[in-house]
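There is one chain below, alone, in structure tokens, taken in the form predicted on its own.
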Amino acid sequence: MQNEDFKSSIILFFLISFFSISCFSQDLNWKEIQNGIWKASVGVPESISLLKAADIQPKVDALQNLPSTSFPFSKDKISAEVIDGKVYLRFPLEREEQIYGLGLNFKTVQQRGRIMQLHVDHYGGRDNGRTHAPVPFYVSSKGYGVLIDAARYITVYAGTAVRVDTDDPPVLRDRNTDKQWKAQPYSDAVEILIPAQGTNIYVYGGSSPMEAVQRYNLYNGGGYIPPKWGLGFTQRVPTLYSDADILKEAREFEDHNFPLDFIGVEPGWQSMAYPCTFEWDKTRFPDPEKFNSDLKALGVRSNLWLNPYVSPIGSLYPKLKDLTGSHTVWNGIVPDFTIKETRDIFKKHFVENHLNFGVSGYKIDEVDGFDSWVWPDIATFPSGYSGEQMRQVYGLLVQDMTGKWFKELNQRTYGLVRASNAGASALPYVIYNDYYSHRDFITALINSSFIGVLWTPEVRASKSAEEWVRRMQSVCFSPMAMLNAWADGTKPWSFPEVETAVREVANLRMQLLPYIYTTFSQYHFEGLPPFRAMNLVEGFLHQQKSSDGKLESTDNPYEIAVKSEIKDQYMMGDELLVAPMFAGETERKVILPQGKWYDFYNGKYVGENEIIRVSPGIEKIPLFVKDGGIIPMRPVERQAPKVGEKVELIIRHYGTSNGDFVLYDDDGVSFDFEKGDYSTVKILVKKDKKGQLKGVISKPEKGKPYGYHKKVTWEFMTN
């Protein structure tokens, strides 16, 4: 019996060795998995992937909703081989093509033309690769994109390689006559090194990039609609201020009259961090239900911070010691969140000592990096997974954890994450980090759109009051609205100067609820994201074609924005054109899409078409609604509106067109709209027989939650 054994032993070393320094080609199988969505497999895939950490699951009905499309290559262009272990990958690139994606990028939108080795980090400030989601999905100008499901560090040569056997060979040039000769020779390829025995790979078709990004999101689940508490203002604390310190503080924003809907509490919450208890210290906090108690009679709601490595002086150290990796963070144990028993320990405790006293949601920090800090490549854990696969779905595993304890409840949260990756759309959180570009953060938002992530440019402190008004503006435009005071304690009136300009971008924010609401539940819904880069823009980039000439004002104001990326305008939603504006600038550039277009202030005519110049003051954001836009408003308001509650709504129209808007809403803070518990009304504007604008709104269905008034005050903002 036991020679058997030994032959056996011997047969399987050969065959796990061939395997491994072998190399074959493989003819990938297609096959259609929903509609306009293609799997296929080479080598032998990995049990754990990025899907299947986020637990991803398809919205269908809203897929079979899209029109249907081909695949969007010739197969036999695309190439698959294992070598020696790894996973060796070639789609084709036609001339022109543009790339975009492949991760959270601060600095760039086009991709094509760079190697990128996609790492779970903190951001360096390069965009190589390392970054808070490396997510390995690429967006296509040409309207396809593509997903790599391997928990891995996975390399890119995105139109970067030349491969001899090549279809479109670049042009052979010789350096020292022919001033066309680059370093980097023209490539009609992407291809992906992936260091594992297999993966899976999706295609998602479309007529165009924000078709494939819709059918992206909607395979991940649809993306997530907030609370609409999570949607209003959050002021995130000084580390060590107690419970007293913290309602002092959401009195004075009612003392300053400034939106406050969630405030986030800092370290000093906990007994101990880095690492950490998860437990009240009693001498900040001595009666945390009170405390969320009190916070909520202001309508205010708390938001814990926590990392996610235990302390030795917790009471959860003992119960998760062998469930956890084999290095510490901080000398805290790094639980491994792939094992159901670490879960629940973790839900235990988190529900009993922070759900039920009433805590609302949490900021996840630390997940992402330093290599220096974090747990290393070599470390191990109990469930078999490696360090590298657990650095690149840390972030994910506790999303989806955190996220499923609210949803148990019936709850909806939302909260704040340092690391997340591909399938993150259905998950109730938005990235932030350390860096402090207000510039990248603005591209950061940008390439959010293209991933299936959320990404706030949050506000710490600034140089001048002039920076600082800038900054309030833009995160007023942003998924979370968020002031994060934790190091500096800055409040929105900390330069008294530009206060009544921080308070008016607040407002608005506040005012624009019904629109923006609305806009999340198309990201759920159909997979839009609410926050667009103009590439994804009907009427934009992608279906330009750039002249040969210099820039015509009128034919084509396209050429500058091809040669130079656009990554400082955007959309949020279907009607609105933010352009931030940053310190030092009196006026900015902006680039519009095909049709009309007019100032969201005072409903003027700006252009159409064309790159047009704006000088608006200190005051306002630049802010443009397309010809025929419709933007739902309500009055000023400090906080979102609780369950139950009706509110004013004002119905704006800009430009001289017919327009149309479907208006959502629900109860706000359950997930009773997923068993079909939400409205949807229909607004319209049209001519009248003597060429009068007229607008009219149906009615909601009796029974499901609709928190506006009958009575509409319409606005025409263009005479």
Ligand code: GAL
Given for the second form:
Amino acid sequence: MQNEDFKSSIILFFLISFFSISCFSQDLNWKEIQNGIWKASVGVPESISLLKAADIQPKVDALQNLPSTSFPFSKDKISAEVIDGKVYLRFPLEREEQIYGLGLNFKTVQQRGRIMQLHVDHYGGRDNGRTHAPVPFYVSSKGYGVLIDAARYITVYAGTAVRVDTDDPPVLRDRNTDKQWKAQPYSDAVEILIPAQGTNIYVYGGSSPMEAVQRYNLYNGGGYIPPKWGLGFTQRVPTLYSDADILKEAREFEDHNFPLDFIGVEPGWQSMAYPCTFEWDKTRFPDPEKFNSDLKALGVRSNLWLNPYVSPIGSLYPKLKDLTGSHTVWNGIVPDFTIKETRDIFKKHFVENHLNFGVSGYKIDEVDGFDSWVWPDIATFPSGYSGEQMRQVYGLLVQDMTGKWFKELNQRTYGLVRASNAGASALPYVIYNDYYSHRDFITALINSSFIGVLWTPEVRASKSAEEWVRRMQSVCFSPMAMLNAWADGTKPWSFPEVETAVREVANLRMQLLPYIYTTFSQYHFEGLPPFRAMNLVEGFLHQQKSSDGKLESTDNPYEIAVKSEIKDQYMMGDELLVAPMFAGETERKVILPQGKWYDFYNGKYVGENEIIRVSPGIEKIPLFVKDGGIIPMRPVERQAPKVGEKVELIIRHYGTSNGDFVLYDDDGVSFDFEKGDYSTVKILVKKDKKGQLKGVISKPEKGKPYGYHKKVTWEFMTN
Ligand code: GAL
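Okay, that was the form predicted on its own. Show me the form predicted together with this ligand next.
Shown next: the complete complex, the earlier chain at its head.
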């Protein structure tokens, strides 16, 4: 065996030497590996990659259900070379084409014309590729996606560079005399530089950008369905809170009649943090098992903060000493999670001391790193992977590892992480950060939909009651409704003048759980992101033109969509358009896609295919529903339904058209749905002979989990 290994190392050595000294142009051998997904290799792909770190398991059946599609461009327009140990790639772009994705950006949605160096990092205020999830995947408005599956700092020239031998050169202009001269001439390609001997590349086809995104998510295993409690409200408490403080806090939520499903316990649960011991601090948490069960008795779960850097005073330190990188972070050693033994040591400790005590999940902090708060690129790791490779995959590795602990217990978790990358769709984590710009947080939420990650615009503190309520409204229309009070000790009712408005929007989220949960099931089964950029929405496509085929009218929404970016409104699921308000604004514009739209709150018609202005008042976040839209809801409850609990179903219909909706349900906590233990019921609203709208709902299949009473309350919102 050892001999065999030796032989293959020699072959690999020669291959690598050959590739590193040569300039090697390659005809790519594209293979359709799944319906509408093509893969090709350039050079010798590395043994670690993003999709490998995420351990993706493609959802083959769901992919087969998508329509077949052809390769999105002429294959000979793609070029690939290995020069001096690096991969040089070129993909074509057409004139009208726009591209989206390329990481979790905070300020821009359209990426054509940008240069990105995709590098896991804390977001530093510029969309330059350094971000929490620098996913090397882009989606074209023409309906395809491209992924570079390399764990490297990849540079993408997204329609910026112009080759001498280009097919579609920019017009030559004289700056002295020609006003149309541009500092950045037209470019007809996306060019990508990958500092590696080789890489795998994937092309995802489709008839729309959304279909390409669906393929990407389904290939990654389909999106994650959070447990129901994960979609309820969560409060993170100040760092040094004790068990008693936390229980008191949970009771205060009851007193204020405010929703609460889980509490985030920040660094102080550990005997030391930054670096971490992962051991309970006995002064603040003398009996962690009892603490978790007392909390559970209030219907509340716990989520533990950590960063992965192991403290020398912790019991894990001696076991991990030889399984860590060459450099420390805050005096802690950096576990090499690509090694099974490292993962096993972590698992044993975490399962025995946390999961078995009832801990429901983790917040995995500091895996993105400001450069000086993480290992340097010069660090080495016992697996042989470089500091750079580790930096690009670390967030994926910890998400995958911790996610599997819960899965083995057949228990869904839902947590937070500060770094991710390609392949993350099926991982049970939501990204957050410290950057705290309300507007940019919404743009990040929009961008998360292109790249298979979830993002929360968390609330911490605010300068005014107005800012507070506006932030609270946005976070309630995001993947995780969270108040992170680790530093400020804020509570949802910290601004008494808006306490009612804040409670109302949190209650509304709780009422919308049937709709939100179904939306997440679409993420899993169909690859449709739960929170969606307008550019992914049908009737809002970039290439859409007004009826006369022109894009000239000043109030043509498609003109706006092409020229400016839609960075402040998005869809939650199929039916609901969310247009957050920001402090200082009393009105805003909303761009309505094709078809008629209705006000969520009163069912009134608001417009169609146009830009409207709304001034909703402090107590409401503008929400709009499509004509024929069906929104399944439930009565106001402080917590998500428990296993086996049945709740009342309230079905709202908007507009005057017929509507249909498939409501999804399962036990809300386990993975039994993967074996078919779930229900889908069809909701139909149709006009009867007299022209009156009537609703019907099908019966759930016998023996499958279904948490709703038979009797349904129908609300026809538009009269
Ligand atoms: C930060 C994190 C905050 C909070 C804090 C605790 O890195 O982003 O949300 O958890 O650490 O020290």
